[in-house]
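First, one chain by itself: the form predicted alone, in structure tokens.
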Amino acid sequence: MEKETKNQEQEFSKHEKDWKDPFKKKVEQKPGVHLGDKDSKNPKKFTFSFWYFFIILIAFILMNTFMASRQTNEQAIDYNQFKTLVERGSIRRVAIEEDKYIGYNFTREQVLANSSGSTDFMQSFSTYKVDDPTFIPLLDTHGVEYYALAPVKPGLLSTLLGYLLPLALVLVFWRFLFSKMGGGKGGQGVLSFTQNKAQVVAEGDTGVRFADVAGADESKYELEEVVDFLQNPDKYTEIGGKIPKGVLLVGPPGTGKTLLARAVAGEAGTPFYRMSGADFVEMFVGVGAARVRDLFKQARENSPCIIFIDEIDAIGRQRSAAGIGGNDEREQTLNQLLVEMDGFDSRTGVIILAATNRPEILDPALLRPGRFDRQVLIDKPDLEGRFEILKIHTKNIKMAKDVDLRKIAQASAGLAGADLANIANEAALLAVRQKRKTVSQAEFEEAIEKSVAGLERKSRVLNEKERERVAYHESGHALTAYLTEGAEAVNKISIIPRGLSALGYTLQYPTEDRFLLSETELLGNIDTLMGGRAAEEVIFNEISTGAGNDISRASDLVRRMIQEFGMSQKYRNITLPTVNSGIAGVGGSRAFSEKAQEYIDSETARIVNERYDIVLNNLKKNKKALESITKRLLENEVIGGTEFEALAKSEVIV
């Protein structure tokens, strides 16, 4: 027994400190977890809610109603009926209140004599008080007991509910409303419009590294220098070098500008302030400038860090010298941004990244050295870049053995990284829809068509006459492309409607990435566009509205050849540009004479009609091949590139 007691004392002394001060232990905190987060060792801090007050108010009202309720079963009747019951002897006792009479069918003696406690025989009636001088004599005549009741004074609880609680309700609601308008802790309410809306992303929270970005190797190399400066600033300051204050990411939509900025933050492991240009601008003048000041103040306090402004053209648009079409709030915000970028030293460790797809409209003061010192172009990826991007977006997709990503990359020429990500996702969804366990090459090809031509609409049923015309139209495009030098190879012909207005389509995939087009190749593209209408005229001896889009694209291409590329007889090697007016909502003005405009119009018509005649003659010469391809298209609705080439090769007359 003594041995057992001794062991208990040792056990007690072993844990005595912990029992005396259980909260003295140091709390081990993981990165990114704050002491205010949920923890089983830390009691939750009580926070008042408006709903608590509402529930308490309802409880008080119910309690007051219960306490004030009468435990009687009064039956409300008319005054005349009340007098009749008195005359019949059904009412033996009457209580006279301030505004009504209450009649009982029992006397006081009967209640006192009822030792059993039963209330079954008790019944009461009530009616509103009427100024009738015959009522009291009536009670005396029939021997009815009557007595008066003094008015009931409200109690303390009723007074509180009547006066103090409504006032408290108004005060609590007012406080609740202002807390919402002010935004609360970290919120963005109406009254907090001058506060910065930047999202602070802690170290590693972006979840993106340079390995997750493909198709922009040169851009990554430029940004790796920024990351290296944030991690090893002494290497640059010792030699006297300065890192660029700002880096502007320029490129078409969907090329990965925002993704690269997130990758820079992820690689550098620094705080990442992310804002959109539209976040600075509000209806109140001066709010945008205040937000810019607040943003840079936060950045200096948390340096080294990265400020990323997406779509900077929302506030960085070129300022108008005449003030026409200007916006004072936007210009004040831009002025404050220019001042802040000039007012801090890059050695403080604050780097500004910005992204835009419209660099031509940015203010020159924003682009000068000392603000955005470096511009990084992020263009649409080439063939190898598209292949690498597809590998990233398909690494978690179960693919069949027949999938050739390089062929998919070749078929998706001209598409950006966001388009390729969408194609990979659409292919997976199509495979699930067809109840397949893996994604095949057919799903990827269908996803590309869906991205380029639109959603397939088999529900749009054409009559036989229209269906035949559409088939000849698409066959004309394909056959003209086969016959024309410089035209791209045909990959697919279809008469299944897609998108909003396409009743059929002809897909042409380039065999390689092209950055320059010769005059012969441009004319070949024009011929291909005119092939659909020419085929209709060859077969039906009339034209239709189906070539409206083809004519528009062909005319625009010819005008560009004349105005931009200097490919005309009269103005060869001379550009005829259109100058932007710089005023929102107002179109551009030409920088050439009316006579030159007349020449552009006449030359456009001449070239288009000349190419149309060439295409028309070629299709007339190969009418048999046109009919053969159309017949196969009407039977199968879709012809692949290999099948089309075999048909054309066997039927075409060179």
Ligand code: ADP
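Positions refer to the first chain, counted from 1. Only a predicted model underlies this, so the values are computations on that prediction, with no experimental measurement involved. We call the rigid core whatever largest set of C-alpha positions still superposes within 1.5 Å between the two forms. First, how it differs from the form predicted together with the ligand.
- Once both forms are fitted on their rigid core, the CA atom of residue 143 lies 2 Å or more apart between the two forms.
- Relative to the superposed core, residue 550 shifts its CA atom by 2 Å or more between the two forms.
- In this overlay on the rigid core, residue 436 has a C-alpha that sits less than 2 Å away from its partner position between the two forms.
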Contents of the next structure:
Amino acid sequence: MEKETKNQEQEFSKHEKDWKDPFKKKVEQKPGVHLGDKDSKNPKKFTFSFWYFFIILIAFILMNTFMASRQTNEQAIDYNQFKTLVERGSIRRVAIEEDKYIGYNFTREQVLANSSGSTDFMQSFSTYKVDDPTFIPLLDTHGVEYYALAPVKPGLLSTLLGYLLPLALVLVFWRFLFSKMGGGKGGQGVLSFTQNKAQVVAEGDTGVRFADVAGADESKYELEEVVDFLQNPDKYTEIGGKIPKGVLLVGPPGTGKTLLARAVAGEAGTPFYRMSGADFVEMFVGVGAARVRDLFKQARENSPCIIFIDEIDAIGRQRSAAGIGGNDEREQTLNQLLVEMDGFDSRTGVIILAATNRPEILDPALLRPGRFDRQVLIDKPDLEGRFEILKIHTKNIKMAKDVDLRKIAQASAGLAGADLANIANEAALLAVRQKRKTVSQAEFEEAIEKSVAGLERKSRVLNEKERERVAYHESGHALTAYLTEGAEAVNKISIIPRGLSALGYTLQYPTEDRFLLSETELLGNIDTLMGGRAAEEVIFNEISTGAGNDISRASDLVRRMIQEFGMSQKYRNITLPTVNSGIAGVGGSRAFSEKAQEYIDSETARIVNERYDIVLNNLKKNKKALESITKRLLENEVIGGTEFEALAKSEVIV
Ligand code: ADP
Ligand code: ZN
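Starting from the form predicted alone, produce the coordinates for the form predicted together with the ligand.
Shown next: the complete complex, the earlier chain at its head.
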């Protein structure tokens, strides 16, 4: 019996609560139901996307409005009406809440006895609490049941949401904003800016060896020394020699710079830290610098090791002299890199390799002794190199008997190692698509066509005629350099296209910065620049756009000779400076007269034409030499310094 009453009591309170306060249930349920809903509609992994939070925000706002305008079934009445109802006996039971009274027209017993479950007869009234000491005595005299109710507290969940949600929203919005600003870095948003990304990419053993890098023999040879430094540092330090700290790998994309760097680490058996220059550049000033610091700290702790900074131009670009338009963050990062490089002793066994395809835009400070004072050129592969690369990348491919890798190498002039690796893979895929068991020459040819067509847009693949013109042009530069006093010796001539602008190039010693050039040397440089166009004129009787860059560099040099170096006849030993206003040279004003300007213009033209005529005559005289050098260049795509010297010597008439 007792037991039953208890049950009934529980039943009652449950019932009453449900009936009286339908909202309370909803508060606790709503978020849960909502989340569940969302999940079932969206089986994808729970992601903290911006939209997710946006939806919750809306739900939250709705919920709050609902809470505020909470609907009750109580009839709101005035306090004195309430009292009257009590006096009349219409109110039998009063719940005293925090700020109001709720009166019911039934007693607790009536509810318990109400087996039908009907609530029709039930009425309730509410009124605001008035500080009236006669109220309780009034209830007592009329035999009204009364009890106090604890204030309705919002559930724990909604309290938490109330505090945390706005906070979370602010964070998410912040993160979202910066991930947009930072070029869509996705997961690595603002919240992770103190993390060191280098840690993520540290490789214990790269598993790459020099044997995996085909061609590029010269570069490998230079880097073998680095491996030796890492393995036997004592050998060098005992003699008092200095181990290089930084080596700059220079070359177009896809030529295997990263591969070589990993091979160095692999051969030396050291950890490999790889970071891209772009990883350092962040929204916040100081973050990049902190990353550099972290990276070097880690590297020192794990020495000997290799740090590889890909695309160093992203941070290593020349610092601007002007305050306006500068990039503080990038400059700070660069400064930190310089400081770190200066700060450590090369005997610690940390060697920094960096890659770029635009060494000319790097800040000269990076290339000074003790920093990246070694440069290794990694060019697009020549015929032999392409053949070797193809061999490596077809090692695991089942090939038909008709495949001739040499032919493929011939057909793929101008392609880099990465393109060739791609071709091998593409050919295999084509074979699979045609349900073959082996890859035949036809598939390779198709793959090359695809790749070359892509490249024609990306950079250039020359037709026969253009190739010949480029060969004469480059030979013209080289031969002029050979013929001109004061010009630098030729290191290498190549007609392997190099990226977008250069169709071919002639490389001269010395490659490092010259701090002092004599007038003769300057003129020698100008002549060499003219040599390309002059050779075209000698052979084709017609000039082309291919020399555009040469011409502007030559006229620039002449202008500087007159304005900066005081090497003109009229203004000998006088500078005619153009004063920069500071913003990227726009609106620069000159600190000399209109007449001086006229002189500069006419004198520039005179000198350039004079030099061009000299060069043209020299090349006309040595047309035979020009032709045989060009022939060799067309055959081989590249001529090294010594071979060129020998060729020129045997043919040139002085
Ligand atoms: P880079 O860093 O110069 O842009 P990568 O080192 O990333 O070029 O080269 C991309 C891929 O191309 C390499 O992983 C490799 O498969 C292939 N590759 C490039 N050059 C060579 C090479 N000389 N020998 C073998 N594979 C090469
Ligand atoms: Zn040129």
